[in-house]
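Quick heads-up: it's one chain on its own, the form predicted alone, in structure tokens.
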Amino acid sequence: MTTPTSPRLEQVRRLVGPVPGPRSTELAARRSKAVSSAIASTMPVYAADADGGVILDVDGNTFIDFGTGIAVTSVGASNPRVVAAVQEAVTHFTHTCFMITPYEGYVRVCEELAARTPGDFAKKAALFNSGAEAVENAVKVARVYTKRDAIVVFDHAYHGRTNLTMAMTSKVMPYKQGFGPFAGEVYRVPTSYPFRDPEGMTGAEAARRALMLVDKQVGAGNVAAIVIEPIMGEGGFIVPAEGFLAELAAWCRANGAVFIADEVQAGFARTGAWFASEHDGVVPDVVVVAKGLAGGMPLSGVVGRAEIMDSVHPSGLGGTYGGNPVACAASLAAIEAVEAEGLIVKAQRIEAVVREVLADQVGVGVLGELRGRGAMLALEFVVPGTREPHPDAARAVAQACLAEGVLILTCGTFGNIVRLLPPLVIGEDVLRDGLGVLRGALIAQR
């Protein structure tokens, strides 16, 4: 492990006026000209830099990134490894089309995939450009290799914006609102949800009753794939219970179907290990991955056992900017800094640091649950002495810490859900600092 890279800005939280500023002002009124509104941001302030574990807007405020673009810059949004990698591709050629003329970048971050996801066998990937596309074509693999149609997925799933992967999101607002008819033969069914299932209610259980209804409404003989995120992302950053995931695999392999885990939020080092399944010793079929992959360039891919990704016929997967050189370049770079900075070991620190601050505020007031693995957590908002989803709460906490200059984002189907994804880089001080303005906010709100 070597020692990182010092970060370019400086890594302090700090308000130099209003928020957002004039400039900020400016440009959202040139937005509102010409951006669609359908666009929504969660901050009102531009960005003009960022490095490390900080946001510098136009204004000249500095935020701590409890977000880091949804989980995609990991090792930070202007890593140096991934910027030299970047520089240099870029010199070379900018585009060829893989399906044209090939070139190595793409075979090597294929190589690394097969390397770093869970499963001793034979693999083979393909690459694309965001989450959905992944996920969308993890589907095609599934169907084709068996032959079959049904595809299962679960409460609280996000799997994206196309039209397959909204059929296969849970959430209706915002992503999937008027947006109908979606794509068939997806069958929802009911996830391990521990804050919420009945109490004592293992794994085990919640796969049984999950895959009760998958044997009586779909049929096992009828299912291509059972496709999960090992920690669900947008639907609560929920941790299913331990054995639930083991299951849902054994039934795949009994029944001929294809687990596919959607690995997009949560891997590559996010939870404290290179994917969220290795948490569970589960081994999937197919893996698809996306966000935290190349360091903030777009690419996603899908990686999964050789025989199921060699069953489509040529060129039945590609797309014309699938596995782009410079995404490539980048990709190769993050995973370098991954391996280089320890940054493993650093989800596995910031989980450590998150849980000591805030423990003492869970069960207290509006904060139900603190969940989540490494350095994707997740504080669910309740009203207090219930169950019952707070979503005034969450997005109370979220304002108020923007306020004074921390970004959090917040999540969950019923929108009760804080959640936590601060860069895999950014200083201990840094993120206790962000805490600290956290935990003020949750005081504030009993």
Ligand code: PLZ
Contents of the next structure:
Amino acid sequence: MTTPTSPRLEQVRRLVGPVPGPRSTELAARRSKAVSSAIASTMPVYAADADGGVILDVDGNTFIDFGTGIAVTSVGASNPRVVAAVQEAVTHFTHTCFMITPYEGYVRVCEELAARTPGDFAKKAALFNSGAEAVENAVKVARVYTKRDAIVVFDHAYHGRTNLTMAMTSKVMPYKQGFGPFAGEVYRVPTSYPFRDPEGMTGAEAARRALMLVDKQVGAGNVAAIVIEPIMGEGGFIVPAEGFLAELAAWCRANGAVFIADEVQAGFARTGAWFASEHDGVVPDVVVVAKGLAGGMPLSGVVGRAEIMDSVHPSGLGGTYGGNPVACAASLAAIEAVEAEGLIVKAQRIEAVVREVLADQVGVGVLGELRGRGAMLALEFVVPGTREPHPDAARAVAQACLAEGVLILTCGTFGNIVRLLPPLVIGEDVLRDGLGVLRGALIAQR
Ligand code: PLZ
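Now the other one: the form predicted in complex with the named molecule, given that the block above is the form predicted alone.
Full complex below, order starting with the chain above.
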């Protein structure tokens, strides 16, 4: 791995005092008076700066970043290309509203999305602000195009926190509890979860299990869309068995439904390909993107077959901020960074290093499985000798890493997954140092 992009901050893990330090503690006290307690934070420290593979807090502690703000700052939290593009864009105009006075950046991002998503056919795109908003719009488009209502989603799915996407998200706590009633015509079926499915179940078998229920409980002719994350994110970085996604896509084609890939977390170079669907050779009709798309600026998109995207009446989609010009400039710079800095190959290299460092820990003690692709990797914790989820072990490992200066996130329906989402620009030394800490925490848990 070559050196990371001109890092401003020294790329080294360093705790200079207690965590949290005095300034973070002071901010936490102010926060508790001003910020709703419904909003939680993983880290007890407040950010001052972030660059390459590290985050500096307000007390001078430097953490290795294995979280990227939930798979967002893949090109780094202050990639020089993104910073320069944002500075240039903001000098001219912060906003005009694309629905009022359009601008080139929006058009270019749509061109780039059409060029990079799988599928060799005419595509069009529309831009929004958040992942959830883009998922909602993908559903709106699919419903208009098919003139049907039903949306099929999966166990362990995460699609957002708005009313429709809460209905699509599987886990009740913390995402849905008390927030209903939820949107209708959303149907959930089992996914492919190789670690927890019957031994040897193939992707095709898992797909048949799901599609049989769709046929019997929803009715093939009522399905507007199947929406699935090609690698499930919040649900536990679940990589479906080979052939599962392809079978679902084929069913959609045969039954006139739209196959929507929610690539919000897995997309945009994260898994060692522009889009995670590519690993399975699957060509979605519609792809939803967000997170990494704009180097940390809020931007999301829906890109799909032109005839689907154009089926909605003029002015049927939109929003004040969707495709903000500064976010579009950041996105174009982030796309350039992925290419110029070889970040797809770097994502693959990250996977190789992680698998190498952790190889002898997998299947030992509480670590049931190491899975994922590229820089989207996860450790599933179990009660030793069983497949029973062990959330306490995941929490303890993440806490131990944090105490040593490594920011690591957990996830999973059962809360028993530690996920690794390092920036793709992370230097190999920092990566190995962080993994050494993680390895030590694993050994301590055995
Ligand atoms: N689809 C696949 O991963 C966001 C959310 C964390 P927004 N995932 C992180 C949290 O606790 O809120 C996500 C995703 C997939 C949709 C979304 C939603 O994207 O930008 O958070 O709305």
